[in-house]
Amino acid sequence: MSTTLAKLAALIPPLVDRHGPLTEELLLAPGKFGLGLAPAKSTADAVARTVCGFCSTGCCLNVHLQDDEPVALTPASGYPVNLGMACPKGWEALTVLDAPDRAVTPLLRERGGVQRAVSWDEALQTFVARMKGIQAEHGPESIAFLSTGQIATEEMAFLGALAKFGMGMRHCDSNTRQCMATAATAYKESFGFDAPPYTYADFEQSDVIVLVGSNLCLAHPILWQRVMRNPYRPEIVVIDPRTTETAMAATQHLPLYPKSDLALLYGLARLLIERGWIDGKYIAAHTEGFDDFARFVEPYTLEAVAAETQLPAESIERLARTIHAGARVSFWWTMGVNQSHQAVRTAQAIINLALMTGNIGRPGTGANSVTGQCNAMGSRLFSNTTNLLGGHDFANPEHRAKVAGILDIDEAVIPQKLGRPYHLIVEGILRGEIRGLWIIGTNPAHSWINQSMLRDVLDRLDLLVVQDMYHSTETAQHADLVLPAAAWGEKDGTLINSERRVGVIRKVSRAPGEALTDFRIFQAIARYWGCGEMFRAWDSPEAVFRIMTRLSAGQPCDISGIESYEQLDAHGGIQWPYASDAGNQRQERGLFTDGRYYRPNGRAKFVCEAPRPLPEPTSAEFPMILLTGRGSASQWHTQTRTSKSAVLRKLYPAEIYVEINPADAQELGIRPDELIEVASQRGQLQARAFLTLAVRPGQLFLPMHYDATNRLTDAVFDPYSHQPAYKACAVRVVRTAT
């Protein structure tokens, strides 16, 4: 491999051996886009700065154009999330626009089960008189959307605000209730704002990261690279069942049983107070209810907890040394806290560790969870769907008066509480209450807990709606109507990262066919539903964007002194808070340096419960655990747009595997590479037994993204985030007779 070639495969992080290594053939590989590095035309007329589409990390991706097409893709080095990096999805970030199921021309399901070609007015006219006739006939709230973590914030705002204050939809929410909801719930609670309080930076200037259920080296590997650049030489300590490719890069390795972290985090609190480990000036001077919290963890004693984790009782006080010694300690999450049955709570324990340790308001500090998809946040913020536009309230008066003050829209339309979430809509369409759904750039007949329900569900309504940049999804072919929309590149506007930094995307290509950006496709029928007036001022997402930053103003996500892309884009991305004040404000920004939470009495709450065991727990017939997770960095969700491209599908296995522990494998007569299958109570499947000492005796492991994983996992939910627990649930093996 040239030099390079080498030096850039190097900022790509190592991938499972089973994976294969990166090599010249691939990153040159054949095709419209390869890796980037290979342009389809030797030089290029100008170059386009666009944030990546794929996952919540917001890298900036240099598009190369030559005659207005993009040929080539490089990652931006002078931006401060990426700083130059990008991974193998970034890279391949343009094949997803050229593949030959993408959704060109509306399609409406004829009586025979055919879906045919209409123009957008057919398409239009059906979509209005089917949806207005459902609920002239069940009422207002018989109809429902279900949208997405991964278009433009002003088209988040834009479905939003026609859905509930145009269409009269109460029912709304997005995929980012699988993804983000318990974080959202456990800030509101503890910090009294959805307010992730960190940056990227933190993770180059902590001397202890702690990462629970959090996978950061495939999940996000940009993170984890930021992760290799720190120069502390920090403790990296992973909390996961599994010996993840995280864990074998970390300093201390907790391996404890599935979904006992609570108890563990538990234990830990009770160790650090106990040893008069905290830090009592911070707890004293910025937090309330901590008495109330020590006295509830005195129960949670090291031989207790070590005998619930399943841990050595020395793993565990090494790790609550670690945290003393640390003088930056940062406590980072991902979905393997969010997405269980007690999963806000869990999230919380690791704010109350944080807290009361005195880890947060400090460079390489906080309590921080990492998002899934791209645009999560704005989804969080801006979306009408958890909250009322701008981070506001539904039940609020004064925020419903603020609202529509300043959208010049009659303050009646606005709903004074949140419609039902993602699982409830799903249960109104169960109990026939909810008839007609529309649902924007999400796949849930892949993605959803329990697959086989949904399906049968989604073929109840009386009118199914698909808006998506691909007519074969699985959700798709289900629908009556599909409205084919662009996809990232093909538009303008803007996403907000983890780290709450406010990017630009461009549109550095033609949408093909007849297919039309959502923002366009929300307008459009806005104008058929008769309510487009309501919207005159939303012309352009540019406009709709100046709205959102006067809604925001006041508000903790502030984003009122943005003026324009152009200063997101010269500025590198914006994080909020960013008033109409702010001056010259720095590049990384974290939040509570002043101690000041977005609680009335501007102090932290201590929150905490009892664990509750697993909903579903082991039995003699089905003895196995079963994890699910990230498959590869190459792999991306429900493969929806990854599996388009060569040189991503040739990065991990096209056909699914399942992870079992050699023990296991020879107790039951398994062979490596064996076709086995693994079910619950609710399906099976049949997947490659691939040994590894990864996972442990009586636990599997399959990856997410091939689409009959969710025929086995277990509808259940958190009481609190409403959010699927998608990580654990009681399975069987059996070989399969040959």
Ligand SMILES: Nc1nc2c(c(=O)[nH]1)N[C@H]1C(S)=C(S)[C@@H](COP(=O)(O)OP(=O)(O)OC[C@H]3O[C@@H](n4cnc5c(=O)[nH]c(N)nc54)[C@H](O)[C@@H]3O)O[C@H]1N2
Second form
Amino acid sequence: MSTTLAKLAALIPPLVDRHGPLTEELLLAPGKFGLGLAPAKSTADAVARTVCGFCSTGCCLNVHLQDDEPVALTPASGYPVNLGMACPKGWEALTVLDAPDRAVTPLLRERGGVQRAVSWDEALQTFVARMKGIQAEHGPESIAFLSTGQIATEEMAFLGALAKFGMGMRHCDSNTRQCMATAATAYKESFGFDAPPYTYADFEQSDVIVLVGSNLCLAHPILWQRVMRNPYRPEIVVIDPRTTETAMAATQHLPLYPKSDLALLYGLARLLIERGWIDGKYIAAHTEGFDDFARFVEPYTLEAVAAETQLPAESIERLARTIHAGARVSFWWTMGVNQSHQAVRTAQAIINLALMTGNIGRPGTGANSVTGQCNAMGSRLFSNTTNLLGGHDFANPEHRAKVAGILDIDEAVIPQKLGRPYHLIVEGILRGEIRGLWIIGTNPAHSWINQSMLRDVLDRLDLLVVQDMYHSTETAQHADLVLPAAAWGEKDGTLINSERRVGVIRKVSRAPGEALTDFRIFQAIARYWGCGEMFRAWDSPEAVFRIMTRLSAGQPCDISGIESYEQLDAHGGIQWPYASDAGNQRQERGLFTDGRYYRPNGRAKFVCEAPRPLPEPTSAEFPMILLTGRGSASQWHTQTRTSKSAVLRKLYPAEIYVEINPADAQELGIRPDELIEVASQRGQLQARAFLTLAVRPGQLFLPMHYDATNRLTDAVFDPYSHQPAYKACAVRVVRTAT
Ligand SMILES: Nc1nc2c(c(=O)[nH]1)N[C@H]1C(S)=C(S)[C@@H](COP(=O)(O)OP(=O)(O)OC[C@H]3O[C@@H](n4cnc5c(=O)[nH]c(N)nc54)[C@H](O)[C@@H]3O)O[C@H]1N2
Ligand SMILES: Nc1nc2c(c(=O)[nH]1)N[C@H]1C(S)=C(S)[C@@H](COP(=O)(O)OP(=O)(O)OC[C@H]3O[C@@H](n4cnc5c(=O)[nH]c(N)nc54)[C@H](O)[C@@H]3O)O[C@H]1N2
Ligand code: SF4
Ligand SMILES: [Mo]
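Now show me the form predicted together with the named molecule; what you just gave was the form predicted on its own.
First the chain shown before, then all remaining chains and molecules of the complex.
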């Protein structure tokens, strides 16, 4: 037995009494005495540094420990990301772990009955017997998983490898589809690899910062702080239909009509070309397809674009001048772009602007997608869902051989094709093709588009397994089997942030009851499934991390130069690429400094396509456009975590509210704070009217943090990224009788 395990054994004397000598096998085994009960790791200086587990900024937090128990939390000052700052969620990250609805034991529902507590052994036996039973009756592809961008990369890799190589699953996707699929698809096509090119220092080095569909100030408050530190008095341009907190602080705000971004960006390109405000040398040396693109944008005249976007021609013209005048222009986008029916082409229209003006590969520039969840980037590279482990291609025989060799597995178990994306998994359930679903670390019964339909679909499954840190989530309430998971703070691993920085998370607290880390759950399922042997080398998160670094070798996301968690910690996280050859290792780095892209000819590609009309335009019955998104810096998504902090609860409205323009309110006779009904073709909800000039007349905004919001949204998807278009559907408002 190892020393650590021996120390653990000493700390749990009753275990030895009841079970005789404690073996490594017993300690590692899932169950009451599994590693879920292990105490927090002791640190010499009693401060553990750990990267925050909420958003993709990846701030580093110091957790102060006394007798191995966390007693306080402060933002880390020496870390290159947050420079001593944290947002309210970060400050409260430990508080949310302690809640009465933490899942502390597996729960099993027998045919239509109530969920009852069962042992891990019974839970795992049931999981395996029923999933295998479904496969035996309906084929291996009849079971699927939906996972998350909020667990450690090592856990994602384990899950993806277990499901696809061990359990024969094909259809696996995650909530990053709701979030980052568009950016990933756009980058891949334009640059040859899913590679956000920037570093956060760019926020401080630009003289023009263009934010498209990003409410940075609220959704990435620490990145906004980085903008505020910029010493060049930058022009800050916000393109967003709403006057968001970010737009209020901007020097230029373009409140365009929802989803008219594509027309605006093509119009800007045309204007820049017409005036000769482009970088011909860069275009000739490093890109492909510019001439076709220039011809394509010809019809996007200033007048046409002004009409389409409902923006004054002068503000479009002013933005073109600003881009031209900037020495270092950076373009940033988030969900206002990614969540649309023409999302990928919009993201690429931003990329095109950066390429044609040579604003890429230099400090303070770039076409930069800001990620959402703490490990969306880890999911994009290592979850084995939308590409083969390490950003490889399932269809490429060399890639399959490489991965099989490193993992020491039979190449034949690696699928040669991608599985279904999220919405087609949902459709598969509806058609009875998929009958067993395993949901890990995501809450789709709240967050998926057209929610009532999704909830109905979940209830059609033969088996729904939900693995979550709380048993009370909207999704867990539909589950046949709930697996209790340890959370951030209760486990070790790595996360990859928006600027491609790999950072370490540390176990600083004990998981409650019998909850196990996702890592241990996957390990236990592998054993019960009968494929434990395939994962014999995957015995700790750090062991898996080392496998990941070997898998990454030679890829754009090469991290083979990273040897340990300690090294990551000592460096303040490390950005990829960080190859084992020392010449290729630097801190604070942006990509494409040499103008070489990952496409076979080394050139970036201009991609364009004609805009399409709104899938659900307004009508006489539904005359308004509904926008949705983040409502406050203190609320996280479906609120399972942030609602647990008394401090955070004080910082946001408890009840759902809807933003409405005072002119519309007056016309409808709506008073401030009145309960009003908002309805779409899919359903209706009641919300408090919040009268604000932040939304234009004819538009409404609902925060996504209240579970009713997605009753209204329309299940429309981008055709390339398959990302849901959460941000525009037609609704009507009525006063409810008082
Ligand atoms: N406090 C907090 N922070 C978070 C999160 C959270 O839940 N709470 N979630 C994290 C995650 S996972 C993500 S993905 C990010 C999201 O971060 P953001 O994308 O910045 O947040 P959203 O509010 O979803 O959307 C941004 C803006 O898009 C605008 N928008 C809507 N339609 C259009 C359009 O057609 N064109 C343009 N140009 N803009 C449009 C909306 O008005 C909104 O202000 O935030 C991360 N950070
Ligand atoms: N209308 C509308 N809907 C939206 C959006 C929008 O802008 N508008 N945005 C979309 C976007 S960008 C996103 S990212 C999604 C987010 O949607 P979800 O992924 O559904 O939201 P979360 O609340 O983050 O759900 C994470 C779940 O994982 C659990 N969890 C946390 N940590 C762990 C862990 O370590 N292990 C396990 N097993 N479980 C854990 C939490 O308790 C929670 O239930 O919502 C999407 N939905
Ligand atoms: S900005 Fe994001 S990473 Fe930083 S403390 Fe807040 S939630 Fe955590
Ligand atoms: Mo997201």
